[in-house]
Amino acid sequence: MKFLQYPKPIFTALSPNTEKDDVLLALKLISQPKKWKQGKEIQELEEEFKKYLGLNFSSSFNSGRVALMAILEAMEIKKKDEVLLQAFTCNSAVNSILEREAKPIFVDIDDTLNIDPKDLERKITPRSRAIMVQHTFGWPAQMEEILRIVQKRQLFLIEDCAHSLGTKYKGKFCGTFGAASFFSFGRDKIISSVFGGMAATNNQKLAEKIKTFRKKLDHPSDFWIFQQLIHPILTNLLIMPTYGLNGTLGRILLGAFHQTKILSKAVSNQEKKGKFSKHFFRTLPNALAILAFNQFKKLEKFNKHRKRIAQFYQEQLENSNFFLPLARGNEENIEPIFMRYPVLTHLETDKILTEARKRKIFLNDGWRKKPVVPPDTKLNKMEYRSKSCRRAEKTAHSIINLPTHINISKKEAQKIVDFFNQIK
């Protein structure tokens, strides 16, 4: 977006999906507080969402993590029950399990950065109740093998589709294989309303229980809604231009907005310590449903763009000193959408990111360093045991994620490629 003329920085995260119409819509909604909490757009979004997936039920929440909480309650996951999920995941998913006083069982990853079916089967015990599959960065997990395990062990299958809205496996959308699925509309997801999420299912019994869960929830506060509406405005009109002029000043400005609570953080300090704030349990407000619906209408355009940029990276970096875990050709029955394009390296990633920042390329998206991200997450509070998922730990230390979002042009992708190709 070019509201102001400034040296344009490149970001993997930091509200990357927003276009001019999204910012103007947020500006309009700021001045219409009567539309903030309730309105017809909530139901319209839910109806279009379930129609898109071909499911019978969807229910919106103020985040993907609360949508997951609704699913766990509907499945009657209780104290000491085990939920198996992959390492190299976000603490938000883990905290929803911990909030139920259930036990997260971490499973190692395969070479596509998804849950490894072999390690999954090894870690199932008599206390296991559910398996959660992530579809990392929009690349589908090995669903055929996972479904075999689920049916054999008679477990619930939950699909974490925070990265994968639009991803297909064998012609079916990811999010339609399990007993239930949840999606995120977070600030750097496939579509974004800064915060927001959806639970979806074809199971009538689970659907009714998810509805019951949502009826207990209040709307978010006016101030919280304001924080989310102002986010795309400040990001595009002030924060990104400041980063373009001076990266240090940009970080200071963003930090000041967080410190003064003008902007909310994607993940709170409390969540990094394994705690889920009760006040965060809320429905999706109408204002954010309007933002999400505007983005949902652009989903096909967004995903086509992501695929084109991912293909460009693959072609331009195939002879580089980096390993491309998702450069797998045209695999039959798989249609990924590439929320990120990951590259792996034996070099020190912090040094690479520092050099990139000097060129106004900001690639530190938080999906690195630890098997439960972001990097400052307390692993002991997540109940993660060191060396229990060695491949995930190694990947976390060697990964850098390249941006694929709608605001990355071929010219900007070329700038990233040129930087990576000169690294030895």
Ligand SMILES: Cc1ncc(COP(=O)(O)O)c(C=O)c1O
Contents of the next structure:
Amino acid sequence: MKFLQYPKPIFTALSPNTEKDDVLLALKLISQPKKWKQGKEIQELEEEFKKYLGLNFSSSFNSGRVALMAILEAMEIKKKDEVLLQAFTCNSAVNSILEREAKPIFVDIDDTLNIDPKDLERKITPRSRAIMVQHTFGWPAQMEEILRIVQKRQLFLIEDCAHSLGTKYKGKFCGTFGAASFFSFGRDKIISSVFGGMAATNNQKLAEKIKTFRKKLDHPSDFWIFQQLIHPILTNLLIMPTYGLNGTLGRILLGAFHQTKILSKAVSNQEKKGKFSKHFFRTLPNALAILAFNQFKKLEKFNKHRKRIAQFYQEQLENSNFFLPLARGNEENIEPIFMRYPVLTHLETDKILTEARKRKIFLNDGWRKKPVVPPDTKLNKMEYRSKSCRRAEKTAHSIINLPTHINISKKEAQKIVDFFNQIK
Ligand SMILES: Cc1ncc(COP(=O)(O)O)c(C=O)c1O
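Swap state to the form predicted together with the named molecule from the form predicted on its own:
Everything in the complex follows now, all chains and molecules, and the chain you saw is the first one.
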């Protein structure tokens, strides 16, 4: 926004996709409370979404985690059933499984930070009911191998596409391989309405059950909708500029907005302890469908930009002291979208992030330190056993994710690259 002259900070995760038109749209919606809960845009978004994926059914929710709840209920996943998922995942994915009193079984990761098919096969038991595949940071998992295992073991396949709207594997969109898939429109995802999600499937029976699940849900409250509408406005017009002037002040301001509940947190403290509040089970309200739709129209532009910035990091960091797990040459038939560009290091990542902050580069996106993120998640409450996924644990300790979103210009990417290249 030109009228605000301040040293622009670089963020990975604070309202990364928001452009001027998104802020203006949120401002307009704030003044139209009649449009907040119900309206035609919910259905329009669902129609366009399933058309994009080439699926028969999609249903919106107020988040990816609730869309996953709908899928688990549709699959009749129940007490003590095992759901296998990769370590190095988000606690909100795990909580949806725990909420059904099912058992999350953590599987280690491969070179691309996705589920390792070999470890997956080892961990399947007679109690296993479903495999959840993540496509981490928009890089597709090894689907051929995974589909073989799913068929052989007669399990449900769920695709967690929170990071991978637009990713393709062998010419097909991720999210179209499994019995069902879900997407997130969270604040730092591929497209964003601050909170929001979608469940999608081609399976008629599952679709009917997802529909039934949704019918039982209410709309979120007016205040909750207000909290989300004000988010892109406050982050862009007040919080980021303050971070640009003084990082500490910016952090205090953001903390104050969270404390006073003017802004909602992406993950509640309760959720970090494995508790999922029933009050959170809600539909996607119309106002957030409008925000999400506006972003959805820009999906191709966003993802093209992400790929370009990722390519730039790859070229510029090739000879650095950092290991680039997704610099894999031209892998055939894979089209990743790089929601982030991960780099790995044997150096202390905390120190690197502190140094970066001094240059107004804020790289802490919460995807670090623990095999279930964010880092202050209680692993025992996630039923994660220490050392059960060693590679995921090691990766979590050595990763820093670089931003690729639409607000990262080449100049800013260069600033990041210059910073990383001088680290010895
Ligand atoms: C891998 C993964 N799965 C699931 C989710 C849950 O999505 P949401 O935040 O929309 O509930 C997230 C994000 O929080 C995620 O990163």
